[in-house]
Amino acid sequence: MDETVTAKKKWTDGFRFWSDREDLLGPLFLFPAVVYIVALVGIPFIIAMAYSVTDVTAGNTSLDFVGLQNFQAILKTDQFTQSLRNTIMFTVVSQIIILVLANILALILSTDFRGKWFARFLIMLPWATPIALGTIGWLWLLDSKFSPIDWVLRYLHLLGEPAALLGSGKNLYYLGRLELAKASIIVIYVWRMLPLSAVILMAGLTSIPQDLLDQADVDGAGFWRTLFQIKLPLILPIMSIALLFSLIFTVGDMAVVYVLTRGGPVYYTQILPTWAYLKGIESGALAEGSATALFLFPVLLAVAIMVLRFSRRTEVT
């Protein structure tokens, strides 16, 4: 009996000793995340870099070094330049709209009202929904013949009549007309990323000390003065992080354009991720596809560093 108690005590003491070793537990718990990142991000990234400076194709897997020829070749194509312009335009416009709407939503959701939990649940649904499934839903909403949006517009006499504001046609053909197709893509990007940014900003607003807000109220500061002189400056670092997350997710997303327009009409709504996929996977030009996919990496890295430095400088302690 004494030996059993002694063995149990030794095991307990040993477990406590090892469980208190922060220098051991830290790397141990980080190890699965490191393996995940290296396996799913690091290795494909290294392979893409190797492919981008070779002449590898789906039919010829020999890795013959060609330097920067692939980058020079893609820069001469109209499809690449159009994809680059669209990527920048879609990202910049959607991020501006997201920042404005996310601040409004965060302000609303940080106040107390009945049914706030249900409102938060509804707002988070676009982020929780798989992006491909959500885009398919939008594909039906923007259908050329059976769009419910067009039906509502016709019911309101804004479409389908000779003197209608949006024209006499029965449908707007959202995905068949260039400007409407681009606007549709931006709307879906905003719909997709708005919940995440709003929740991040809401967390920042709720972390503002109530004493500061009470003091501003006592001093006679109104809503707009409190917003622009207290709330927004205090959550500026958090806002920059929300912008960084949204920016990276938007630039790297290919599901919206691929499911919605597949780059059409022609190739005028193509973006870099979809063009890299079509060029590298479907066409078999692995080298040029890798070069296309890597083109924005230095820009995104520089933007990430700038945003993080800006966040650190504007942080209020």
The other form holds:
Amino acid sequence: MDETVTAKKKWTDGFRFWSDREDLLGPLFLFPAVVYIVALVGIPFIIAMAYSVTDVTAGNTSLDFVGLQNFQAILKTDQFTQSLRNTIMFTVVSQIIILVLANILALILSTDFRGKWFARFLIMLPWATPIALGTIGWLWLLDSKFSPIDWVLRYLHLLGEPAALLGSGKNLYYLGRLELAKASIIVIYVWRMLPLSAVILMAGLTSIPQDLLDQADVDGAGFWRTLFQIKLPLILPIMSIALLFSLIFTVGDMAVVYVLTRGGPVYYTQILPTWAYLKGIESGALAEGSATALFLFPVLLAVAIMVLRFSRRTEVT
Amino acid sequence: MITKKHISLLLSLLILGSLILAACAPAEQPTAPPPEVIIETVEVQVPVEIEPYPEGTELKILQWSHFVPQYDVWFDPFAKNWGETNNVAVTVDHIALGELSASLTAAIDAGAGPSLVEMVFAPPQFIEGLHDLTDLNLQAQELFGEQAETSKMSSYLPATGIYYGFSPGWVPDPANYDRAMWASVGYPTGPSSYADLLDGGKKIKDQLGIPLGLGMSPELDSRLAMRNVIWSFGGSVQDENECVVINSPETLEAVQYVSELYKSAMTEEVFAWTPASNNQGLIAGELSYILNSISAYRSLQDIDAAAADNIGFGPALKGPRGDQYASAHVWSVYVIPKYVEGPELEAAQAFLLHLTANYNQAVFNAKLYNFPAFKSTVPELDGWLTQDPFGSRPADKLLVLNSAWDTVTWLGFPGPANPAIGEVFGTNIIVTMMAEAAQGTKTPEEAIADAETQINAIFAKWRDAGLVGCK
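For comparison with the form predicted alone, kindly provide the form predicted in complex with its partner chain.
What follows is the whole complex; the chain from before opens it.
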């Protein structure tokens, strides 16, 4: 009996000792995350940086230093500049739409209504679905010949008839028409990132102290004044974090364009990640592919630092 | 003001709409059982003495998932049986063809991975990381006779004088057309020239509202189709000495032709195709003419025999001066990375000879999708094409595939498939050139000049690396 008590006490003491050692536990808990980031992000990133300043190819992996020659070579090509333009355009437009819609969605979801949990579940689905699978679903929805969207439009007499609003052709060729292809890519980025942003903003909204809102109500502030003068300023720091997440995911994503258009029609939807893949992996020019992939890194780093500083400065304590 | 009632109503409508759409989805078509055909599977042994391999010898094969599933069902035990006979532990992995380049890049970079990789195109950009298979190729030519030029030029790099791969087979890429539609406009055996294609295709679109489909999208079939037109009009990306010759009057004529064909007989869908799109369109009766291998037809035979009967196959189309060229659809090009050594390397080469010696089984189990690089290994081929063992109606429907022996080309034709040609292919420069002219965003002359600039830069880079000729 005594032995059991002693053993129990020993264990309890040990647990207390370790629980109070933040200096040891902190690094211990951080260790797996650090290993993960170093192995799967840090090392490939360093390899890509090394490749971008050498003449490495898919077949010849010896690293002969060539300076900034690869960056100069890619900057001379129209495909690269068009990919860069498209990457920036897709990102900026989709982030603006996401910010507006995420705010609306967060406001709706933070009110009480019947079936709220189900609505939240549905809205989270695009984020929970693997991006490649989700995009394949969109590929079917936007198919040139068999698009269900076109089918519905034809059923509603909006398409496929001489005087139809959307034209007399049987299909809209979402991915074959230049501007529609761009719009389709933006729609899918929005569809993909909206849930995450909305949930982050919703968390921000629910953290606003109720007494502040009650006070505004008592003072006679209406919906719009409460929104613009109380809620939005208070969730601005968290909104900037949502924007940062969404921005980085969008800039770095290649699945949507690769699955949907592979950069076509022409190079109208080509973006830096897909162009880097086509150059580096499919064509064997690893060095130019790496230079293309890394091109936006300094810009993204600067944006990330700016956003984080902004969110800290606007934090209300 | 949005109220709870409004949100609940909106949600209910959304759910109801989804349920209605789901209910309207077409039911699955019943499928007919595939015909049961059996081939004698007595394996031919290569008349070369093989030393028994030491204990623990492995052969890891990585290859593309075949478009005719029966092929993989046959291949895996075939390879393993050879391994058991020769004391080699054989493993076979199948991956999607789009992942082959990434897998080989990773393997060479890591210095470890599969012993044999079957590529779907010539992979000359990997040459410095691959074993020189010149001896193997010469040995095969000695054993099995002349090798098809399309296979040879997809595994040999003149600038280095070595074979970086071994190609035991290739796949014809015939025209697939809707027999009823083309008969209705006066072409019962389909078009035989690009002039016929324009004339008949336009009539079918005007009269029946059905377009034809030569893709101009960044995908496999489009890349090949556009090259076919250029070759048959007398143009090419490079000449036989690997000098860039894309900017020629012949290419201009080809680009102008494609623009006219697009306006007369196609729709914008051709800019957005995936590799499966043209097959889907033809099978659904929504396209009158495409270029593709016979794999979709084989699938259709199992699903809807009557629809399969209505599919006809045609030869490479003649250009304005009678030139008649069409690329192979894909190639079987095996490569051995340099990290493979010793008995594993010997086993890999011996297995390739064994596969080549038994290529009649490969052709048969691919349901005549594969063609041999060494014709002597499949003496039954003419008989199978005359009397299709897989139930084509008429039985000699596939006999036209035989014409591909005379018209088949390769990436880089009339020169070799070098790394520059591979990069031009991989970065979609030719389909983009055609699409820009067809859409009118550039004139044909501008589109060709832009393509030439890009191609010259790519050639210069690989020339500096010593892998492309024409200094």
